[in-house]
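In the block that follows, a single chain appears as structure tokens, in the form predicted alone.
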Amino acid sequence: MNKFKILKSTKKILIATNNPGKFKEIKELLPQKIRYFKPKDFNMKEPVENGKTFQANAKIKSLYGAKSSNIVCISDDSGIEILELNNQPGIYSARWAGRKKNFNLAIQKVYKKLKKKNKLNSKANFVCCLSIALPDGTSREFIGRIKGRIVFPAKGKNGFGYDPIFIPYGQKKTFGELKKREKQKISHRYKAFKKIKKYFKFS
């Protein structure tokens, strides 16, 4: 645990994602004084994500990023679990969008599967695991979840991924309709971030 005290004074962090929306959300949660890097800044290829859980895949990415860049790395593995689909797509949420990461196709896939079951308003969870890794191979993982339900048609152009079809409990709007600050206060990513916030110095 003491090794993570280095985060109080770190000046460089690699955010190991090629998803622009996810990169921006993570960066905006962290101290602005730090210089943030993307995988392409180190000509990094994506590691094989063969884990069976969000934690395992987040750890694979953060350890690979820290080793490749030789700086602190934060990775995120997140997705949506739809109860009527036996918690699919889960860790395969991004893969449902295909190689081109077309989430309109992924949303259509969800629609077809739920319509076949006549369960278009299924309960769902958004899950995020944030992993912090140091160049020496040390890592820690933190989980955040938010419960809600699936709605169709998709609504809103804010956010990314499955945001337009997910309404968190206690809200009347989808993540795609909520303003950025509104989403940040309640999102699964923010809930995971609150668990790592103590490691950083924000002043």
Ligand code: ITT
The other form holds:
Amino acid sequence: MNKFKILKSTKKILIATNNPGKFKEIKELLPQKIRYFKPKDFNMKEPVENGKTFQANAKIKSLYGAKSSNIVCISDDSGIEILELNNQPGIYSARWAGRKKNFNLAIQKVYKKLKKKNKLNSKANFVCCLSIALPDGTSREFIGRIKGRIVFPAKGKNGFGYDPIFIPYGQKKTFGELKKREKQKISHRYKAFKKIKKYFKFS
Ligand code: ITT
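Target state, the form predicted together with the named molecule; input state, the form predicted alone:
Every component of the complex follows; first up is the chain already shown.
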């Protein structure tokens, strides 16, 4: 873990995601003094995400990012597990939206599958794995989860992806209806972030 000491003095970080919603949320959680880069700042291609778990895919992305940029890299592999659909789409959450990343389509797909089972309000979890990789090829993964349930119709314009159909336990509003800072206080991404917070210097 000692190698991670360099995070306290690091001035540049690549946030290796092409998803603007994720980029924003990750950047807002991290120290504001650091300069953040996107994959396109390094003309990076997307690595093949052929892992079988959130951890494996997050690691593929962060190691690829750190190697391509030669700076510290943070990646995020995340998704929604819908219990009545045997935890699908899980690591395939982005892929359910098709090549055009159309989340209306992905949400329709969830609707049709749950409707068939007459379980529109299935329990669900959002899962996020954050991975930090150093240019020397070292990486660590950190998982966060939030439990809740699915709701139809979709509600709210905040957030991204599946946010409009997910209500966290203890709340009445979907992630799409909650204010950005309310989601950021309880989300799967925040819970993963809490585990890495100690490696950074805030202020
Ligand atoms: P990168 O791989 O470039 O980071 P991606 O969107 O393809 O972008 P993933 O493979 O990790 O990333 O897919 C995760 C999908 O899960 C994402 O596209 C969202 O639709 C969904 N997801 C993850 N976290 C979410 C959140 O906080 N709110 C809503 N949907 C979320």
